[in-house]
Amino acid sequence: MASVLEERREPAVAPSLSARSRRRSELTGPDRALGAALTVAGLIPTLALAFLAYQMVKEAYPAIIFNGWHFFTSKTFTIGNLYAPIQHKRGYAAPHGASYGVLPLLVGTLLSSVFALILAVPVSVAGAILLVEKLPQRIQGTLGIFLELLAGIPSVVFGLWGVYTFGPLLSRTVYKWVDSLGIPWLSGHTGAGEGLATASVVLAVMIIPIIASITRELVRSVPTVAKEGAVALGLTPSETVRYVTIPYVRTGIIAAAVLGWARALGETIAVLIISGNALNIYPHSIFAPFSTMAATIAAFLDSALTDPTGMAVHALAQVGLVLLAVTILTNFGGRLLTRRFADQALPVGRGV
């Protein structure tokens, strides 16, 4: 019986293999050149990322040895006294009193980006659905243009707007009211608006165009038949959005949110202007000054270049390496979530 099954399987496999080899032999020179060009183009992003990671590790290696695990537990980031005698540690030299700790910077980076994402995703998804489902076509085009223009504004403009206009406005109105509630971690408002809250709101404004523009195209791709079928089953417009539109595009929404989160994680100039640039403390409230890894690199680069030992530059490279690792892990986490939700079927017809 087994031999009969093997004889039946062989004719099904052999023609497929011969067909593949025949197709390869029939490829002309231009086809092969096009295939090779596409292969190289597909490998370029991977090779670029690998080269970037290699260079970052190479540049950060002295700091990795010098700092050890202290780099992830220390709350202090300072290049030390450049005029005092040089200290040696683990075979590497550094200015006297130099201490490189990334923990407050890592906490500030994650907090500001997560708060920005929490603010941006509901606004982006709701705005995209409103733009596609409710507004006339003529208004959709006009608002779409403004949405794309918002995505093209330089980050330094957002930073100046936040520190000179938006932050003081929030400080005089919303922040005073929130502070009067006396809720832990939502009190302690001082200053003219710089700090974690304003930076998170500005980051949310910066990533809203990214998430909203992708979500708008996803909502447009929802089949009209599915929405009409939901209406025929008796669903209201809001229920159609809830049970048909959002489940249909949720995988893409997660991917768009990951892209926006990556932008918030790596934002530099705007955060540097608004954050208050507090390097060595944790944000004790939503209004406290803080700093991020990207903003610290931008703020310390000029001073680090004056370090005769070069350890400050190596330490900044180590900060950049951590930021690169966080960004890559974020993208991989987004891919896992996307695959998990992509396996779930559309719930129309299942107890709606």
Partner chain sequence: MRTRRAVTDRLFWGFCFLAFALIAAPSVSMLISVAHQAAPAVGWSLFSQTTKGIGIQNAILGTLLLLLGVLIVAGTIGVAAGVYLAEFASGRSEKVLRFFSEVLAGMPSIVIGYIGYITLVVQFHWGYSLLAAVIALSVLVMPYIVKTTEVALRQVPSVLREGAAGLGMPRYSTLGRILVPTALPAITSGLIVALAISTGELAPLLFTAGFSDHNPRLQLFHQQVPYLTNVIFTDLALPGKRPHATSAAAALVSLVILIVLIVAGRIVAGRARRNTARMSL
Contents of the next structure:
Amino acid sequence: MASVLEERREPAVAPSLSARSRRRSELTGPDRALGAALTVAGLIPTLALAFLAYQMVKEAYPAIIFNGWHFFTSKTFTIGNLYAPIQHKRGYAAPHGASYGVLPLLVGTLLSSVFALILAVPVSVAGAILLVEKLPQRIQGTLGIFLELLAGIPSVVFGLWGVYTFGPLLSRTVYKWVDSLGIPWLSGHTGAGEGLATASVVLAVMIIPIIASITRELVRSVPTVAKEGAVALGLTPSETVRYVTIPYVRTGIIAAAVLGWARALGETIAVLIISGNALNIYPHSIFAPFSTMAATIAAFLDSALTDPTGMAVHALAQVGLVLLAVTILTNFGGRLLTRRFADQALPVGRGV
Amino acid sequence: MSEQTTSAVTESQARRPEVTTVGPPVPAEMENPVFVVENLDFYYGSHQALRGVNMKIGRNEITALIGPSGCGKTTFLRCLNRLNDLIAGTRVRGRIDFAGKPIYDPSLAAIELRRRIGMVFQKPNPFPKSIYDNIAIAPKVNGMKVNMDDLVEECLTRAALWDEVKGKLKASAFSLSGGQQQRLCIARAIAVKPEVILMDEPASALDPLATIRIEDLMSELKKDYTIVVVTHNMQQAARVSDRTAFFNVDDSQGVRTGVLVEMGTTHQIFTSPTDQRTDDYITGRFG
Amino acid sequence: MRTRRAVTDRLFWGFCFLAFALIAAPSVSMLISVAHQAAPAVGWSLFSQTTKGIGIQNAILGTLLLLLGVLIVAGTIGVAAGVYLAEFASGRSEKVLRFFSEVLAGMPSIVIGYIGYITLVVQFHWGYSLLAAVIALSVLVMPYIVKTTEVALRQVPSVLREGAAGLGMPRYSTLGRILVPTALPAITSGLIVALAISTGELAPLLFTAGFSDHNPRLQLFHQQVPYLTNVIFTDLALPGKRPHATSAAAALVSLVILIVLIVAGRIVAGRARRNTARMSL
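Okay, that was the form predicted alone. Show me the form predicted in complex with the partner chain next.
Zooming out: every chain and molecule, the one shown earlier first.
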């Protein structure tokens, strides 16, 4: 048989078309025109990112040179005395007494966002699991509206609610009780509820819809057969969740948490309203006022514009650059983490 | 011993599907073939799916491609209208001539080729549009100057669907049953006046009654079109086709690759195949 | 043993219920709180007067104008970029462009506002203006639209692409007549969410849109634009009961816009689901 095949393999020309020319022959003239127009559109998000990054670095550059390491070691952020003689350092001018230290802002940003994440993840995951596993389909849709509503509420409304309703409520009840326990750093003047604790809780409420709605979709995508297998082995519903559902969706939950964290890191207005705007100090207790990088940019930009040397505006750009770096780092970290967890995937086999 | 052999033969004869193709039997030699395939190799990335296929496909005949799963018969079918080009990482070597011209030619527009070669898929895939629009959309896009209402009626009539849908042409195509949807897809394919219709297991997702209707339709369409049909169902091949090509998985060279074992008139393949593998397959000894 | 497992099960679901309550409670509390604070300001004058008087007509119109601008700018570019990623891009360029679009999605909104101010408002001499505000908002929501459009198109079954190709339909008509119409509900629901996000944003607008007590005009440059979140924010800081109520009323109106958008999005998304369900017949 093989020899017959050999014989039949005559020198018939074999015009093997390259992948490229095959692709080309798929497209008509209008297709190419449309393709070109869409390519331009496809480039725009990337160009916008490049433009933002370039402008950010360009704006921050004088401050980077002027500040040196001082930026990361100093606690003090002040635009200085605008009526005193101007100081010069490394070829750049700034008002007398100006000092740009990002450290308390960095600490405030990280603390508030991490606290928010710690509060939000378990609540979101548990709520999403309940929504999918226990509640009837009809109610699921209606209750899902809460998630969407929560996701869309303007952050300034969160601020309003946090500072007038929720903060005072927490201060009168939960904070008072926690304070009475006398644990170091967890006790102190609770005030009217402005400060790190309330900001973290409000941030948590703001990122819950992000994490919960992604988790909800993930839990829905767990194959019924996997769950049925667990039930057939005599596992209780909560054990099924623990051994089948959670392993199945873990990677996705990490990705969702990273998304939520990024939102908490960059949140501006709500934090600005609730934080109590403490500058130049580290929060001495969980109830203390503080500030974040994003809130500081918003709060300072107006007054920074009055600085005749312009250094204050550059310093704010540098703060923004640090914020950007932190956000992108969490993004990358999240990607690495999901990849690592994704490697040991196929969790179905383990549970069932 | 000889008795045993005889009984084995009778037994295998008994299992052979009976050839009942409609119309006069086709001659063994083919004049004026529509497709001439020479030394066709096909690769998905580094995996070779077809090796050295040589085949001629006759005009106004029904050619059935049969063989076990993974033998490359669907891949071969999709080479005929270059539909595999849509899949990234595929490579073709060899030559396919359609109506005397090579189809893998840089100057040839793939979409023009596909308009002349219609295709019906394994699962009915009507567009999410009305019954009318499903048929009218491709002629409209291709700029055919015809009375669209007439064309729609003509195609639906030819696809034996007109009487069932004439009152609800504006209804969604998804309101039809699976069998009706598949006939709609056939009507859609003939609306652009192709010369050939490729069918990839057109009845595999349908119930027996709908299958019979599709088969009747194929025999009817044979008068005007050349039909190439992939089928898992040997009875179907024996019922409708004029010629049959048997593909098989070959691992003699270390890798599993699809090859064409033999091709002949359906009568010859089902009564006196020349290759033992063909005989084994059609008598149900494997596959 | 059996009972301990049963108890654990009860505890677990109890915790879930608690968590769910913790999710639902804030939105209810926020609605009540906002409505309660807004009550004194609610009346016809809210809609018939501008912020020069005791209403917020100018802010409502300004917000709607901004939404229209976002729909035009981010909607067009975002959908086109999503179509490109789903249907035209391939290989490395596809991966790179998608990655950068996702990085842009994580851009803190105040950074966008800052750059918008420094470049568009100051360097380009546009001043506080409609165009600067629309561009800042558009950069914020565009990656979201890109993503939802891409996903929507990828969910269109490939048998439809092959079916159209098998009929000899060119790519652009396959896209325009089959793929995009099929994905349209999902794309639209993505656009609606983008509008919902835009309604609630303040940080990118604070230094690009400015504010005005007059109704907005259709002028791209050098014309400040009033909008709701600004009223919420600035009136909150003003002394007295009246501004406070106005602030809450502006919050209430933006919540109403939000709810309208969510309901519209749900109706459209429901259609999208039915579409896909029917096609996987």
